[in-house]
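The chain below stands alone and is given as structure tokens, in the form predicted alone.
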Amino acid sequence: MAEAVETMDGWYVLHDLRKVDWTKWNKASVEERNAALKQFKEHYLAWDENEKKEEGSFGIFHIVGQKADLMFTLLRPTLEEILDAETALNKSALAEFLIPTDSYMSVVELSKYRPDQDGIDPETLPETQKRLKPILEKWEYVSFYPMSRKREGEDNWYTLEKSKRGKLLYEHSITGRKYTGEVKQIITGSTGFDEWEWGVTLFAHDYLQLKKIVYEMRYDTATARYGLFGDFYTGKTLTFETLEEMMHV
């Protein structure tokens, strides 16, 4: 039996995807729309204050295409705090104009493929803790997608020896390093939490870099032979001001 790899787990993450009910929104009075946005601003400022205290993070994104209009990404230290934030959003006046289309639950994850060095547990290092409790980049563009590893006949990731898996992932990381400064990523684990095994959230200043990095990584064996992917959600990062502009279009 192949050896399982210990994971280091950080903040919980919810990707919450919704469409805007534009018909209902346009039929609402100016006063109702303004009141909904004013109330939502309180949520936004609370999320922002939470992030400044490094007690979580968040992002709001305008999604391209028909799968969703908005993606709210919330990071919190506990599942209970995720539930509280989600419930508060559901009870908001703005949520009356939003239709849930999808969601994804996971936790920030790093794998311990390499042994402890000099007897030091890598999970205790400040740089590791920073990666496990990330502040979301407010770069212009985002791409989120779930993925799993194949378990089909000869192409079964979970029957590979640990050293083989580690080597394939190292080769995979070399491709990613080519995009240092162009793309940043957060990997979240979702085994036992959601349908897929991982969630990948990518940030870029140039929208095309999201395509380029995923395309190039398709040629790495870890992906070419063992990768399975769900729907991709891509779009633009929103501030409260740009969200307000979007809703007034």
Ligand code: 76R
Second form
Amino acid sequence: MAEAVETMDGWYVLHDLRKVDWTKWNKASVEERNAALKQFKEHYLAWDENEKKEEGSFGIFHIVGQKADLMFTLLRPTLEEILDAETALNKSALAEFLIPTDSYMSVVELSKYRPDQDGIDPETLPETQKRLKPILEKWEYVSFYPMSRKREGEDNWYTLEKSKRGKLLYEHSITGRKYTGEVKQIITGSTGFDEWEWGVTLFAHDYLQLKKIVYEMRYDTATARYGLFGDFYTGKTLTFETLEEMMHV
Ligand code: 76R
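Got the form predicted alone; any chance of the form predicted in complex with this ligand too?
Up next: the whole complex, starting with the chain shown before.
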């Protein structure tokens, strides 16, 4: 029987996807729209304040295509804080113009495939703690998608020995490292939380690099043989100001 790898788990993450009800928005009065945006600014400032205190992080993205218009990504130390932030967003005036289309719940995850260096538990290291509680990069572009590892016949990730999985992920990380400075990834675990087993959130300065890394990784055995993918959401990072511009009629 293969052995589970020990995981290190950090902040909880909600990816909340919504479409804008443009018909309703366009019909609303200027006062109503301005009031909704003004109130949303309070949420934005609260999220920003929370991030500055390093008690969480967030990102707002303009998603391309018809699956969603907006993605709110919220990171918090507890599930309760995720629920509070989500409920506050749901109760906001802006949410009256937003149609929920998808959501994804996960937790920042690092795995302990490598043996402890000098007998030190990596979870105690400050650099690990920083990765478990990441402040989202405000890079220009984002790609989010959930994924799983295959459990079919000969292609079963969960019957592979831990050392073999570690080797395949090492190979995967070599491809990943070629993109240092170009692509930043946050891997979140979601087994038992949501439909898929991981969430992958990628940030880039150059949108094309998001395609290049995912394409190149398709050839790594960990992906080629064992990777399964859900819906991809890609788009552009928004600030409050660019969100306001996007919403202006
Ligand atoms: O965490 C580490 O840095 C150690 C090496 C490493 C692991 C264990 C690593 C490095 N990843 C790991 C685990 Mn990854 N990663 C993905 C995707 O599109 C695809 O084919 C897959 C989506 C990308 C783009 C990516 C990028 N990785 C994982 C796991 C968990 C598997 C498990 O634990 O069983 C998944 C699902 C996954 C998926 N990975 C890297 C990257 C990049 C860019 C790196 C190098 C980071 C660096 O060292 O700078």
